[in-house]
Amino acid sequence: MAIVNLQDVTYKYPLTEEPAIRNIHLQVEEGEFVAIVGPNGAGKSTLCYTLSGFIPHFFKGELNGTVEIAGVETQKSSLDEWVLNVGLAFQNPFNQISGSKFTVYEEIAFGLENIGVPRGEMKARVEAAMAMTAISDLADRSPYSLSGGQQQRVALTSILVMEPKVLVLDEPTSQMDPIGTREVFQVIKEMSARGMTVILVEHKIEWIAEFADRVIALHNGEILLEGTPGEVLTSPLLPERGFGISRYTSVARTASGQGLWPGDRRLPITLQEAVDGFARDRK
């Protein structure tokens, strides 16, 4: 049985005409590793909202349809015992610091107390989300000391240690080198090994190819294509739509145009993709 459940969602955010997404159905199975990709407007971020409990509890407006996670439908609870089920990491991390504790180890203990975790639990999960997402040298750091990347970070890291069961990430390395993007995504890809079900927002086309079980494509606020990675992000619907594309999905299309790569062949979406495929025919 899937863990999320969304049948026929609509959302229209107050004092607008238009809803923000429409005619959403999607289930999503325990641990896997769901992408969602789409230009801007197309209400990633909505869903994103949604999802967490954000959308109808915070943000108001007319909801219709069901949400439902881990068996329960989000009109049905309260925001606090929803996020319980559902960590939010937002695409600015400046927005989830909380701005009541003087280091990141007190930041990132700070949901644990709000739920009255036992002290010595509560220090063996901080220490050990800090391992894992590689920030147990800014410890004794004031959050607000660290640059962008770090406190994506922090952010990140204060989601993982209260272990829900469903992770939605909004552009969680917007702010990321390509190094610090590699890590966040293998932690991410951890836990869903481990069982925690994760949806990602994300323009980072080829580190989607290479991580997510599943993309979704968002279009004007409804599903527009749904399958593998890919089957979704090599759709010639894409660029049409104005969605970004791996550059080397692009050169390869081309070169296809001009007889230099077959037409029969997946088009590539990573760099090793695109080497492995046109080494192949200077064989």
Second form
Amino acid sequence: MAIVNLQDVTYKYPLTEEPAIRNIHLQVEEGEFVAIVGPNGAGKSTLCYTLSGFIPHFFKGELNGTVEIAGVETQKSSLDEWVLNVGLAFQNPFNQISGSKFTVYEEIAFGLENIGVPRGEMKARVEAAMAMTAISDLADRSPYSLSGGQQQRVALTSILVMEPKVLVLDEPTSQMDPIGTREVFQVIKEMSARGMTVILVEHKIEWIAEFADRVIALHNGEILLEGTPGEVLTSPLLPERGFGISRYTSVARTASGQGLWPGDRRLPITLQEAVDGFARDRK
Amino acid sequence: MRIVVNELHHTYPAGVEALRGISLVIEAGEQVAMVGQNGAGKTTLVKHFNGLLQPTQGSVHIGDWDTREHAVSQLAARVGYVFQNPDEQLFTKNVHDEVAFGPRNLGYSPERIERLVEDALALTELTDKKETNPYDLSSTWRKMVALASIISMDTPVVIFDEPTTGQDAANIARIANVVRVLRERGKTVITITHDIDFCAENFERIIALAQGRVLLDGPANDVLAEDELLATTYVDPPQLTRLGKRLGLPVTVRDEEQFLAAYREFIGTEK
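After the form predicted on its own, can we look at the form predicted in complex with its partner chain?
Then the entire complex follows, led off by the chain already shown.
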């Protein structure tokens, strides 16, 4: 049963002429991990806003088609009902921090306060979420005194603590070093393993290759390709249309043109696949 | 213009010792990438190059100037600094004025300013956007405006702080092209980056910092070969370096061309 169901969705921001996304059909199963890739301006963030109800509840403009999550249509529900189903971590964490709280701890409790969670339960949930994303030591800091990478962890934690059915993440690790990125992906993977549905926008292809069940390639507001990571990320369409791809894929494509990659083998998307292909060719 | 860093220490007012004795020389026209985990001291170090920070101990010379004896406004003529987040440096109402602001402040002649602005706009592919308000541009193009507004100052040293963060493939290629052109013009280019693939493909020398000290410093291939040391400062070697190592190639490689050349030779010797 699909928990996310988009039927022929087209959206145009106010005062613009061209839709930012158009004719989007998308079904996501409960517990699925879906990654969205695309060049800047492809409509990735707009799709995140549409899934999370910011479109049409915050951004006005023109929304056509139906957006349904857990059986409820976005246009027929209010934003405060919607946030119980879907959580969005923004691309820029600075836009997410409430500005009304003095400490990280209060910032993370803010969403739970708003939905009237009892004090004891609130404390337990906040502390568990902070432990999960390894920010317990930041509890008493001001959210504004943190580095970009730390702010991103706080933003993610403030969403996880709400325990949404669907987690929407817009480049959640863009300001982190490789170790921070790895830790956050492990948290996301764990949430996914617990049955949370994850929709992730990401430029770091290596992580998508490792974690996603399905990849959607967005281009000029439309779905260009959709399938398993192996199918989508090795398509020759991606580099032609300005998508970033893994170095493993691109080097194997060049090698293939020079007879150095086995012709019957799909191009690699991970280190292991690249090792297997190049090592096999050697024999 | 030569940069000489001698036994540099920096302790922040809160007591954090961010730099613990750094010595290095960057020759005029070198392309250097600084890597290392968050908190290793990369940004603290380069903020000494344009005087935003002053040494607690030790010294930094930019050419014949000791940075302790020159104001930030003077050092701006020698060292340009592109911030990680373009929104921290953009403030005028159109792209042209933004890019002209730096050279105007340096007191260049109107003709020279116009020439530098046109050149910086062309190099960053912004010529057709010069009348646009920077905040009406996508974050991708705002990044290019931030680059252009520093390139137009024509400083001998240019610093890029995390230039590829949040950028797509097309824009990373544009930024790589800017680095290449600046190299051809003899500029010193220094970047701070977590994007190790970008670093490997565009910079000849890599300095890895760890806990306020220099961990590794040398030609890119030599530094990238030290995967165990790099891991201590949370740096993973580039994808193709890792692939070459796993396959057992006898040399360290860091881009597609090097990988394929080494691989072809490797297969040949096996036969």
